[in-house]
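Below, in structure tokens: the form predicted on its own, a single chain.
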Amino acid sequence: MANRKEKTFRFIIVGGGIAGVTCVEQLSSQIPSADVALITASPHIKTVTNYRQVSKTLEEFDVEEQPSSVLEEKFPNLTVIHSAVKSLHTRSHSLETTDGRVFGYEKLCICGGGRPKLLTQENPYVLGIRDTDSAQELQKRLSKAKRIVVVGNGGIALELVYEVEGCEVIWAVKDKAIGNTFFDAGAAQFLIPSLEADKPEKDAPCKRPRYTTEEPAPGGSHTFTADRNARRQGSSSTEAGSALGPDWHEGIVLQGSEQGTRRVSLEYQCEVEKIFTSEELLNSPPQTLGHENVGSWPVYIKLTNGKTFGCDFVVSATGVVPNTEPFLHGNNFALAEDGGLQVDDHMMTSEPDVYAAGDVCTACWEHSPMWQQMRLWTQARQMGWYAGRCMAAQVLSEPIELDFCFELFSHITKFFNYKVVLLGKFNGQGLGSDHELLVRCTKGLEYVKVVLSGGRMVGAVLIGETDLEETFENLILNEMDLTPYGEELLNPNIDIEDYFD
């Protein structure tokens, strides 16, 4: 195998994701002189695009996705090899391309990203949403459709229900409450109220009508309908389609057969069971069924509730699974309990000369108490990031510190088109029934939680225009004992920023 090496690069990246471009971009400046390969299936790349520092640790960027090319241009050293990888030997310090070709490698940076946990696998009614190819497979699918099941419960399921018009939407989620990997019920129930709107016009002041604030019983339903005669026009899916993050419906239309209304109904606390076909109903026990005939959907869902579901199709959106399958094979990787590829305090694995970076690691360092994990875009940026300095001041002979990003968890992003802002332990995770919790929230306006520990902030979430991002950045990071202002911190008749400059 080794004789058979077409050629040896000083550097190869797998995978043309935020992690490994960034890691590119970094390699490739740090070392100009040095060959650097980013080996990637898909024709297009996605790129960071209107970085902006907002504080210390929070960043906003958009991701949008390129020809390899344009990287290739901006960087004369740069070799992008367009295909998957078939396997890797790390004795060897080779890989194979699935076309069989044979690279090379002084070091390597695995980026392979993740995979969506589909339902089932091979079912033609189950569509798994993970990328801007997966997207436009749902347009186009949407067009047709008079009712789809969204399963999943992350920042994707929460976008897609919000987005989707002339569908109904049947939502399982598995939690007593929305968007449970992001907020806590009082956010859910914040946010809930949008469902029901009439969808602002891009950008505009939301209207918000009343809304109860009783929790459903377990296993309940929660229907929500919103009058949609007055459709926006003229949102055409001609724009460039970005990469699935934050804005992945951007430029493409989610709307479905009927015109009109948007109707979602939510069903809590409950998990899929079983999908079938309408065959497979007719031959079936008999179920418990709403108000349709039997045969009249092409797919089933029966959920852990009891209640099952006719639809056009379902939407898989259950997170992902690190994408670590061509790697593992006659090699010692050490994984992590979610399959990551664990990585230390400069992004290696347990390989040697391999690194790894974005949603296909795990970060297995003893973490700092303000910082977790999460895979999502910020952190593949700021991984592929550090991970192309750790590779770089390896070859250089520099030492290296572990970078600022990991001291403090933060994340910009928005749901329901409200500003979210998350620092720190903003769900309370890890520290048990030592906590508590300040909440303000102004209805159809804001809603500010901060999570106290000992006296200190340890996390927050923002929805809206808060502006209080960097002072409870400073916060969080100063440690700063906050028993004297007890409720007062989050007065809004008081400027919090002139206490703390």
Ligand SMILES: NC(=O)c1ccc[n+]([C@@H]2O[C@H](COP(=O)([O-])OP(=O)(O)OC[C@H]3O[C@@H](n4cnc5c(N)ncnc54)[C@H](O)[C@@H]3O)[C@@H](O)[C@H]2O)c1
Given for the second form:
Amino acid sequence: MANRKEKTFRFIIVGGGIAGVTCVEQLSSQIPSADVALITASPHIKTVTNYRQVSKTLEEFDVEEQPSSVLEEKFPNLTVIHSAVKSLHTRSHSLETTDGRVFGYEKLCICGGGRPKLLTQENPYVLGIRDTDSAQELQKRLSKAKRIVVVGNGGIALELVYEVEGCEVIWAVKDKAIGNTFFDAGAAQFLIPSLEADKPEKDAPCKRPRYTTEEPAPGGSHTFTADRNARRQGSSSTEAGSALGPDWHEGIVLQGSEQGTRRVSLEYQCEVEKIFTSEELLNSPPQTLGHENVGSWPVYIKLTNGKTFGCDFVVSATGVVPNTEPFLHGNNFALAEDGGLQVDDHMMTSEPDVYAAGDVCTACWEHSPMWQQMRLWTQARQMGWYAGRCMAAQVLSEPIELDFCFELFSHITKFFNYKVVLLGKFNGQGLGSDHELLVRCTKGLEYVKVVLSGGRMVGAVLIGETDLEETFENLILNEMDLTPYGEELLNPNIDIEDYFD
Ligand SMILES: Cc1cc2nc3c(=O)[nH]c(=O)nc-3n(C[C@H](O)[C@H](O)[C@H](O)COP(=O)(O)OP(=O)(O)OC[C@H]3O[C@@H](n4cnc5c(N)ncnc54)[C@H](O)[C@@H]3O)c2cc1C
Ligand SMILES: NC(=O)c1ccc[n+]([C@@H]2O[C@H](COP(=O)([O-])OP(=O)(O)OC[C@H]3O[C@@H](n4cnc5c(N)ncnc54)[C@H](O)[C@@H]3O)[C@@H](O)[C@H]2O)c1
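Can you now output the form predicted together with the named molecule? The one shown was the form predicted on its own.
Whole complex next, starting from this chain.
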């Protein structure tokens, strides 16, 4: 490294997202005398506000973008450095920023987050959504759009297809049902009517102890049309200018160039074969186009089901990749299969004195049977907080055990305007055939699914205002044998809270 060290900090945290900021807050409050540096590429930092512990493991909060001065005022020993890390030298315990400065550290925590795993990096008509800038770019392009194609079947796609209005949406999913990262086909079936014109009728509860679902035929497609005015009555108003947070889409107007109805066409079980510009399409065989007219759209997307759609742009909502590049060269980090920095149960990477937290890392300790990593705000906050505690514990020579929040996976969110709570092995992840499901579904009102293994509850999906999260969380954590209760567990006429008191 050519440049001389400008300063050596006791702790350096890289990344001003939820993981990095929570780590800084934890360290600075635990060891107020320690000099801490936060190096971040973004001009603003993300902070957790309105934090609420819903139950033992479920938490809810808002995410706000704030100027970094807010953090510096709170912690006098904190220095915020607005620059990106260009390279890391773990042997000399130093790093270099893109503006040529070199800083030393005693302990480092990498919280560089992730970036969208785009279908292609080169095509200007393919957008990803990550931060405020990309969300604003989406809003700008959408305001002139008549048709977009959304590829992907996770959190972003689910939120986007529901929120976009005044623009036709073609939604291409690899799977047999929508929302594969969060739901199974049963929950997807429950949610699908929300894309349709009328609010679903509220039927009497129907218990479905045996789990069956109808699936669309391979390569099948469905079109759902919603009446905008009808839906508006039940949805909250959009306010321009608020920060990208868990309700990121409420801060921007996702309105296409047309007024009136929303139209979502679902293309199931297909992937992207090719993305063309109109010029490329002119030079391709005539059968490529199908019913589309060449030249009427700026970009065309050919799916593996043989269909080609012209559109104004494509949203690639196809997951994230950990932002590890600047940290790898010349070092010896162990990387996980998903590209994340491997961390142990003290959030330590394989390099000495280097920790990592949030989307950039992959939890490689032996997980509790009820926990799995998903790249979510909640886990970024929990990992940042725990990494801060681990770093402090090490310098103070205090023992520390893996935090309780990693005992049980829990996530609370909203899809299609329904409250959604996910607990434990909510999709029977890793259980193979060694599990059974109990399902209760009331169309338009609630969907409750319980995953049982060896008579014990190991996971649950709760959609709607079920009020069951705390009871089910306790049942999972207590590992109670529920065999004697059988299907009564989901009997809508039994107040389950009283039942287990
Ligand atoms: C549109 C969208 C909606 C989402 N909705 C939800 C939701 O409803 N609920 C939920 O739980 N999760 C949601 N998520 C996921 C959630 O945003 C992430 O899991 C979480 O923000 C990860 O936090 P992080 O701190 O690890 O990373 P990030 O928030 O990505 O922060 C990384 C930080 O590191 C900085 N950085 C990167 N590289 C460098 C470098 N070389 N040098 C210096 N700084 C660097 C960046 O500038 C940034 O400040 C959503 C994600 C998206 C994109
Ligand atoms: N409410 C929430 O909790 C929420 C909302 C939005 C985003 N998020 C989080 O933000 C991150 C980014 O969201 P996301 O939706 O991009 O990721 P995701 O991991 O949730 O979903 C990615 C989806 O893309 C599909 N996919 C991957 N490669 C593909 C390909 N080549 N072709 C077609 N489909 C492909 C996957 O099957 C999956 O359905 C995730 O970590 C997600 O959990 C959470």
